[in-house]
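As a starting point, one isolated chain is supplied in structure tokens, in the form predicted on its own.
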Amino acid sequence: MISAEFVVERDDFLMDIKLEIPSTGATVLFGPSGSGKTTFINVLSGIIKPMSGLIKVGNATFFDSENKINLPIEKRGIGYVFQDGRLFPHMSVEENLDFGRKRSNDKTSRKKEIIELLGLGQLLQRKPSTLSGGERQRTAIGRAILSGPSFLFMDEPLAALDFARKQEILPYIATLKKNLKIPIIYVSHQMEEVVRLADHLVLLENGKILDHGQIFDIINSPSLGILLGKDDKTSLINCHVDKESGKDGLSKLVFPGGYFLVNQKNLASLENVRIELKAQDVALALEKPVATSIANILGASVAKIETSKDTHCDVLLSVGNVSIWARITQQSASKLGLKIGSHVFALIKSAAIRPF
């Protein structure tokens, strides 16, 4: 676990933080720009020092102001990649990596694992002025990888890539988070990365944190709403992928309840998928139908009924072990009659389902 506890003040900007991290998974730190995200990782790492506080990773104590106690940054053994990967031009990239794994203590080299789980084995011999947005990146965090680090700190990595670089470089940190077994804090203010990355979830605003807990949890929380400046209801959703997948150019996830059929048939090489699905795109009945286009047909039970003040009303599923949102007109609750236990069928198209 981390404990964060600490104050920053600098010219008219203050931050104050108590908050406990999990030391597994992908913790996201979400909010719009000077909310305080990269601030916040600074000093967990000990770029910035707080004013007064106590930072405590596991029984390893980074600061304790009361106690005079400032890790210096080289002993919190912290792997940090920047928004511009902040690459050695004069070096080529395998140059790069090898500057990162001579500052491990680690002397089995994972060299070889993080040149292929990167994609860098074509690029070794290049310097980093001939490489693209995505391949530097991709090389930067190779290099903060190597120096074996406890912790993987990412401020925003993908902020000066465009959309095509940035689809590139996802799914090779998707697959990091997944095979490293360190615990990764990521800076972000795009929810794509937030609902494909995130384990964990901390909104920030003004210095002060608003929410944080469970990515499934915090996902529809009231401040994520104000943040994002909507009203939406999301449902993310673990999924294993069926080995049978890629028949008919559909694959099969099954969940805790259930099973989606997608129409992308290059999901079957996969063990595991998070699958994104927004409110509006369920409907409901309270019969199944037996004539109709729509591939998933799920049997639910009416959880909860949140009615807004507009048109619409938000009714949260129970299908199996796993909530799903649906997103109905009021008119359409009621003449559903809807309440609290009621049965119904979730109806959703293929194409409506998002999966990472």
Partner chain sequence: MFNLTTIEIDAFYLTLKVAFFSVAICLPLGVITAFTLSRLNFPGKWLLDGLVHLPLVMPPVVVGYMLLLLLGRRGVLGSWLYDTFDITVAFTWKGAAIASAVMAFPLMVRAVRLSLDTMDRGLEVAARTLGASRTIVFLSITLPLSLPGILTGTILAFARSLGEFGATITFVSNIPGETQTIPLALYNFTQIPGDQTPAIRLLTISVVVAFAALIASDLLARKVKNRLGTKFEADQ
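For comparison with the form predicted on its own, would you give the structure of this protein in the form predicted in complex with the partner chain?
So it's only the chain below, everything else dropped.
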């Protein structure tokens, strides 16, 4: 667990932070450019010295202004993947990978595993200047991991890459997260990365923490809506991929409360996926429709109804112990006579389900 409490001065604002970050899974720091996300991890890693504060990681004190403790960067045991990679240009890919590994306590056989995981095998003898943007970033990620960090910081590692390269690297990071069990603090202003990677979410704006907590709680936080400039509701659901998936072209994603059929074959190789479901893609019916093209029909009960100033309302459904948001018009809601506890059927098209 990281417990951080500090004040740091920036050109445009004073950042006053008090936060605890769990030492499991991925914590995404999310916010617009210039909100202090990078400053935050630079303070934690020792690159920026705060004016005052107390920063503890596990049992180690990184910074304590009262007792004049300021652990140097190299003694903090953190890995840092920079936005621009920062590979050493005079060293080969392998020498870059070995730079941190040589100095870590963990000199075991992880190198092979990481090289395979990140697909670096063919690149080892190459110089950074001959690598593509994606290859560079993969090398930078490998280098940071091989230094045996207790925490991995990633500062928008995909920001400098085009769309195709992003799609190339995101799965690697997702696999890393799953296989290596190193806690990750990930800076991002891309919702896609948040939805895909985050277990915990910290929302930052102008150096202030707007909200933080479990991704499933924060994903519909009003603060996030304000940051994104829209009031959409999204449901995130962790699913297990059924082994029979892909045979008929549809994948079966099982969650506590039912299953989704998704029009994607390539999910069969995965064990677990997270799906994103936008509230406006969920329709409601009182009776189970018989003849319909909609593949996913789930029995649900209404847990909450949020009426907006607009013409719509958001209905929170309980399906098993999973929550799903549906957005319908207020007119429909009154036509259906929705009340808390009403039994309804949620209708979801396969195409509306975005698995990650």
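The term rigid core refers to the most C-alpha atoms you can superpose between the two forms while keeping them within 1.5 Å. Residue numbers count along the first chain shown, from 1. Everything quoted here is computed from the prediction, not taken from an experiment.
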Core-aligned C-alpha movement of residue 10 between the two forms reaching 2 Å: yes
